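Consider the single chain below, provided in structure tokens and representing the form predicted on its own.
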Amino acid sequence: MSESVRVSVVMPSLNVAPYIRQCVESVLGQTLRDIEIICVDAGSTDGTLEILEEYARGDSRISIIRSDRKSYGYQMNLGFDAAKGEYLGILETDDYAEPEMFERLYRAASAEKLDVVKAGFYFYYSREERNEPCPIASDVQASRVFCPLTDFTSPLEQVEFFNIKPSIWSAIYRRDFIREAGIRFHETPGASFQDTSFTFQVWAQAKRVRLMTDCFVHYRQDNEASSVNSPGKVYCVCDEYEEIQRFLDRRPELKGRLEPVMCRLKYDTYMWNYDRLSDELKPAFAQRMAEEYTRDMQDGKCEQALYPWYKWNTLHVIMKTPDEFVRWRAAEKAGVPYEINMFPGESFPHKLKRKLIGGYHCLKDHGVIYTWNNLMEKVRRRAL
């Protein structure tokens, strides 16, 4: 291995034998040669470890750490602690990277002495071999270096930035920044959304960040063992926000500025988590949401200005009548009319604005045909 390691690539693994070769070979084929590859295996039993050992025998840049715990956060901390590179990268072992990924990221980071440089990625479907690009920044957003804590003119802009997809593996991080800031992964069991608290800590403390419009990582969507496909992990996202709260409690100079941002992010995360759960699990999670946000409101952590009108009102419905929220959400999903006063006292201008914003986001996310069909379906239901 070269004496000068530009990027340490940490690769956590657990029973990913069908995908591991494609992943490892994508890193071995990087145009940036001055890298080290740290594979942290958590006790694979399907041949993954043996495949890693085979590659390690053939390339001195690869080292293997055996984790005694099945915890993504623990594995990542082991890898980061062992890393010697100027920058730290991550590649999950059911994904793979474009050959120029780490060279492009490193060149950008080193040229401007960045704490973090982050790119987009592809949603990758291997069964029908399809890649859908997911850029995280526009040309304007990618045109400058900024500090996430201080350089946004609007609180809503800051929320929007903190709310971009975590995708921690589409970035590299200056090793000294991570260590000096004391940033650690939450060492909860399994792969349980530990990217949530890690990302918040990074954005809260990084001073020099740049986003890139390019996409490099192919993020596999059809691995059924992935944590995002595990509805059994009902409250893992709650654990992550408790970890963020502990982080802010330790950093009073950040708490006043970022606690309202955290609560706003939590709303979106909890709603995403709620919608992915089975119907049997939803009432209990809605109750958890109601209890947490009731406490947050009482403690003055929530700022109405950070929420769109409809989200602020939905939040109050959840707090006041979580069971009613569950019935309303189920009816909405089934396309059945359900009368609920989601927007008490809403004026006509507010209602029009809410509808227009909803239509814009639907058009942006799903395209003209889907938006038109969705509108026609709502008109049809109202006519019934």
The other form holds:
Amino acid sequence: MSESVRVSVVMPSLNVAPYIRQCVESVLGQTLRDIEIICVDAGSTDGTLEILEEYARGDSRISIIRSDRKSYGYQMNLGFDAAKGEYLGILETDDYAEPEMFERLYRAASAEKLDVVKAGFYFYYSREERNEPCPIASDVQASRVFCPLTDFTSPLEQVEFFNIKPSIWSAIYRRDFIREAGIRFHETPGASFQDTSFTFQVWAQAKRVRLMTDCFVHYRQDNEASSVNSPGKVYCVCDEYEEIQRFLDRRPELKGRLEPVMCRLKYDTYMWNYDRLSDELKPAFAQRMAEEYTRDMQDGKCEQALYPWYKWNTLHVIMKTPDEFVRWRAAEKAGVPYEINMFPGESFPHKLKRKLIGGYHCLKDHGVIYTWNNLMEKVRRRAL
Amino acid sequence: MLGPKISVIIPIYNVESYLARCLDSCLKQTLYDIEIICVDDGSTDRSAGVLELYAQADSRIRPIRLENSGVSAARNAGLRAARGQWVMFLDADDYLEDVACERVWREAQEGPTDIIVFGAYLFPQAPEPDAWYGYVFRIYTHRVNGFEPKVLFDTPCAKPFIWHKAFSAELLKRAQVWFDEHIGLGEDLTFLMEIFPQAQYFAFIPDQLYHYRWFRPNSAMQQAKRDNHARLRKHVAVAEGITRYWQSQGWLEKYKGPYVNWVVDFLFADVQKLDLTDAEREDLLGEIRKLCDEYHLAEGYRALDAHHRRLWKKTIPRGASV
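Hand over the structure of the form predicted together with the partner chain; the form predicted on its own is what we had up.
Now the full complex is given, and it begins with the chain already shown.
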């Protein structure tokens, strides 16, 4: 059998009894028949395992691995190590796939001996049975096979590519590529955004990648147990970026090229993480962002050309006064105008001196009319 | 369905000697995710062959064939076919800087943006380009949020060219503005006058991203320049079309002062200044008076400054009494 397995589908599961049947059946119903299904269960207690065993008795393509650790990364590594297929696929057990998914992905991949083929997905709201397509590429992007490290001539476009949703389960990966490149999931406890470092390592080392415009996986949005919905995991994303940093430290030839990209991605991830935290946790996380970015800036890892100006400015506010950033962001979310004070606790004579010097430079550079208008504008906004 | 980042629309008509350079500059763009829509407007030279060659070599070039029906029809066909998130226009005898699309896309990421205006190079440099080009391309970096008449009338780079501007597809879809296929001149001016008031966010950047061939022996524009009377008649027709559109949108009431100011600049000065026979001048003045009567432009007289009032009085003596 191992000779003819085209795709190994790894399915990590933990307490997903309400969703598992839909998921497994969507894989069993794939038009591509030569697949193996590797279920890696981390000790479910709600009957998930029993349902899986029931399916395994009925279909020899299913095998079950019992993971002794509750770690998404560890489960995935177990599954990837056991896989015999030419390509590796992933399906999370609260999602489900379109029947032609693996056939279409496999055909595209094997025809051109690609390292990775990635497609789009649907946001799936099960309560109202709504599917919202989320394509990841235009047909222009999908029309070529490229190497993410070298084939982008515009840095902005490269960042956007690395920034495509890290839906690792809407793609298939050549097994030999994953093994030769030594790509492993980060084995942190639970499900804590281990896809971040995995995606980065894949894009950094893949030589032949193709994107597809179609959508195949239905990505469930209303599972309350999902890691995306848990505000508790404050610093998981930081662990992921530390893992990426360790990866780059091992690979100096990639480090020089990709460190600025990593810092740019980190900004978006951290801001996303910041916004989903509860209010009590925000100041501490802002502090952490400030420390990390101050270090990154000093090391010269941040490249201004990769940031829109407002992100670059925000970065400086965070670095200089994290507390002010917290207040500013809260006001912004509430839709209230807010004047950022970059000099908290400044004495009046000091401030006067700063304003006079600033005013003098404004006069010199922009002339009387602009300075006057600017002054009046600030008075009107009470921003002096 | 996610569209490419930028659609570049190129109307093509008998430009065999310029087309290759133009398409090369598109394919050399640092931004890969673009589509190049080439509308062949029934060329009678070998342009179609060149286009065919390029389309076979790169799938990002999408050729469209039309019977000869004018540059406006070609651009409209391009607009209908465009699926990009941004739309740029490129003339087939001009070419782009390699970073043009990347720069436009970067600017679009900087905040909500509907229209981006960028700078351009002029070539050839001999004969020496007309001085007013320098005025049009004097762009300083700024953004405007929310339309106000001064964006359209007081920013020299806002008019009359469309090729140094990029439009967001969202705006084009919302505004539903098309090129007028029946006027032979000033269709780009009409387009701009109709679309600017519907946009909200404007970005002006001084980067020179476009190479504009301002002079081409025997080109349509050079020929038009020779016959003052015919050209000015067309100007009046263009102004008439714009005024009609502005009235139907209710902008004429809202921005009457600045608008009448522009009409005076656009029509009156040329009629007074240019070299015309008396009969031609009378004919044009009649047309202009008809336009002003029909849309009650005299109501905007009070908003004019002294210079424009003088022009107005000279052109429409009766209007002085308003």
